[in-house]
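What follows is one chain in structure tokens, specifically the form predicted on its own.
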Amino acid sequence: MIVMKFGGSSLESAGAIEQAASIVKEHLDQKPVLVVSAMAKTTDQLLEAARSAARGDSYSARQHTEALRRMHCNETRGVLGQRAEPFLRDSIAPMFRDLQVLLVELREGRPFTPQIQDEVLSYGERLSSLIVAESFRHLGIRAAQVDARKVIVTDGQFTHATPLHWDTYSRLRRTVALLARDRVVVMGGFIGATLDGVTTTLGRGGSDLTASLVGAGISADEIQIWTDVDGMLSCDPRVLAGGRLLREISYQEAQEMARFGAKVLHPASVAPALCQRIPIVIRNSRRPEVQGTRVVSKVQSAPGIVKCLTSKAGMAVVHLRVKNRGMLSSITGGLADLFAREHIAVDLIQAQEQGISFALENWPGLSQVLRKVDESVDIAVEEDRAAIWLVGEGIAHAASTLARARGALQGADVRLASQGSSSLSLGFVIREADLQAAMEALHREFFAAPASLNGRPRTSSIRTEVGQALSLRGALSPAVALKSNQ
């Protein structure tokens, strides 16, 4: 058996659902499971709509759950013709009605709670499921639908539940395994249930996540996820075009590149395949020719070589001096616990000789959350700052590496560098308006031009004003301004 996942932009109109049917009939064979997400956007528009009925506003929510009707029963119609009233009448109607009365009882007053915006988020993958399962018979694919929340169980964390793996693969093996055999089954991503039967939903990326728990549960011998793009690519599309598709990468190195900005895959999702063994291979619904990126637990390379370049924007630097060295490791104890209380992910650490320079996505209430800091402790905050990580097996380790990094951005303004929380990744922090032209020059460094930029001249727009090589443990450059916290 196979687990195949289909994202929303790969189930986003008629001619996508079709796309995904011929698909599927090429790996019957196999045995495919489908774990869906919604239809493109839908779960922004229930956002958005469960948003407007919980502050009065009725006639907004009326307009996004209007336009989701029209859109699903639209696109029902594309696949089944004739055949569609009896299925809208029956399945789908009835799940807006139920929708509907939700958004009323919200705006009459009921609390907006996590747990209201779980069952109403969860209407999407319930309608996605349902609608691929009816066009698949359709199309002469043997498919039947599975209520996620059936066999996903989760705790009550509303908003971003935690699978009960144990409770979860043996549902799926009771249920989902048995079907298989002889169809389709189609379920939902993303939603999952409480022992209870409360509706949950697993947070961003959780239709990964639900197909890694699907193929650990029914033992796959592979997971596909199906997507808008061919596969990993050795650079950030959204920042640099033209990257190298990486045809194989290690369970590690793809947690690493999804934890420090790559999209393609939620790095939530490897853990219950990787503890297995078993293979992710990511493809392009729109080109199902293009065999993709496969994740496995051991690529056939020599340590040291970078696989990819990953990146955020949006970043803070903080550099924090403690005026007693004695009381740093107290003052960083007291600020992990902090962070910790907060939510708050540290990207980026770099020890510094009077103190502790990090890196982490900005957000208006970080101030606020550094005035709980000791008041002896300095503290300067720089804004509109970008991260890039180097990601590959061993490569913190490679001094190779290293140097040739330094001579790539030995022209940038490098606030802050460091090796990533493991030996897979280095990372560097530069000025937003940076970003691309290092990305650009990291590229060609070590992996020659991106495509798109193949016969142009190299790009000179990273600023110079520091021009000082970097170091994972150099001094703070003197441009930095301490200020004693307020």
Ligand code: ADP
The other form holds:
Amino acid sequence: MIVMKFGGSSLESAGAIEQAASIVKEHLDQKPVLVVSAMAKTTDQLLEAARSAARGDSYSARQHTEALRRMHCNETRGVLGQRAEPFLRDSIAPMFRDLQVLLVELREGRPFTPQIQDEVLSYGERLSSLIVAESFRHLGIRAAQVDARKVIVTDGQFTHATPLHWDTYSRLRRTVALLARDRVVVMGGFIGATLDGVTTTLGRGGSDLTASLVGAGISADEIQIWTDVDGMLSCDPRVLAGGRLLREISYQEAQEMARFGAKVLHPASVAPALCQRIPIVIRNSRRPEVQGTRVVSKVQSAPGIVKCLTSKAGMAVVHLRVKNRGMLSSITGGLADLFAREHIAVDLIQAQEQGISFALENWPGLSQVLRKVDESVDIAVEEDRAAIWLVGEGIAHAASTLARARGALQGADVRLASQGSSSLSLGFVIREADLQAAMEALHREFFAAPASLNGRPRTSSIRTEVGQALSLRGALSPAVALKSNQ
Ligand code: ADP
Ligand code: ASP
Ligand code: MG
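Next block: the form predicted together with the named molecule, after the form predicted on its own:
Starting with the chain above, the whole complex follows.
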């Protein structure tokens, strides 16, 4: 058996669903189990509908749901033709009616809790799995839809639930594995339910995690992630075009790349596959002839090679300075609790002589929240930052890699650098405005000049922008100036 996961853009239209069906037909002898995301931008739009309803804007809520209803019905008609109507009437219309009831309740004052948010968002994958299964049957594939909420068991942390592996695996073995013997099982990704049957979601992008869980639960031979890029590339194509396709990476490398911004895989999706050494293969549903990236236990390359540049924009750097170093451990403890409570990932941490600096995703109110930790601490927050990581087995121990990276980032205003939090990555925080130029300089240093910069001809290297960046360094107030870390 294999798992084939199709992301939202791989199911965005009737044509995309037909393309997915033709890919699945090529793999029928491997007994595929399909995990599907919501179609295209459905999840975003459901969220907008719920938010609009919750603030009493029924017009906007209605517009979002109408657009979704039209899109789902039109694309279904595109595949099923005249046979669409009974299916739309009996299976799809009731779902939109139920969704509407939820939104009306929200508009009338029902609290918009994380639980209700999960309930609303679950419609995306519930709809897509029904539509894909029906479309596949129409296209000659024996398919059965399974409601993921009956098999993916999670805890009750709504909006980012953690799967309960053993309950999930035992249900998968008892249901999906048996059905998959003689039909293609189609189930929605991203959604699950608590042991009491209350709907949950696994966090944005969570369909990859569902695919990996299903793969582990049914002991699949392979987990295929079908998406809109050729595989894991040496850089995020939205930041820098022309990156190289990585043929093979290790589980650890994939996990690190995903954790630091390579959105093509959900960071939590590697672990279940890794436990059973099931290969993950990332492939392009629009170019199935490309073999994609294989994520496996052992790769052939020598350690110390940079495989991928990842980045995250919208970051902030926080500098905490304490009057007395003895206070530091209680303050960092308080921070750790705060971040755990708020589900905030801190990406780069660096100890300073009189405090600590770290980078994290910026959000409104960050400064106020930080003040609550301890009034006596000096806090400085630098906004509009971006973090860049170089990822590859053993690169943190390769001195030459660090030297080359610093050389490439020579003129960038590096505010924080981390080395040693793992052997697989080196991270730097720079000004967000320098992100593209820094990525381009690093890519040129470790791979080759990228073909183009977001479709535009390549312009300046970071070095030509350095003068400006360097002068900013002096503008940092002494209270927050970093001890030289370069
Ligand atoms: P799906 O809807 O199929 O789950 P996602 O949008 O979640 O697709 O993930 C695919 C996207 O990941 C790509 O379109 C690309 O913009 C982004 N991405 C970020 N970093 C990388 C990378 N290093 N290699 C490939 N894709 C990347
Ligand atoms: N549909 C969900 C999202 O947009 C899950 C996924 O696509 O993986 O986040
Ligand atoms: Mg995704």
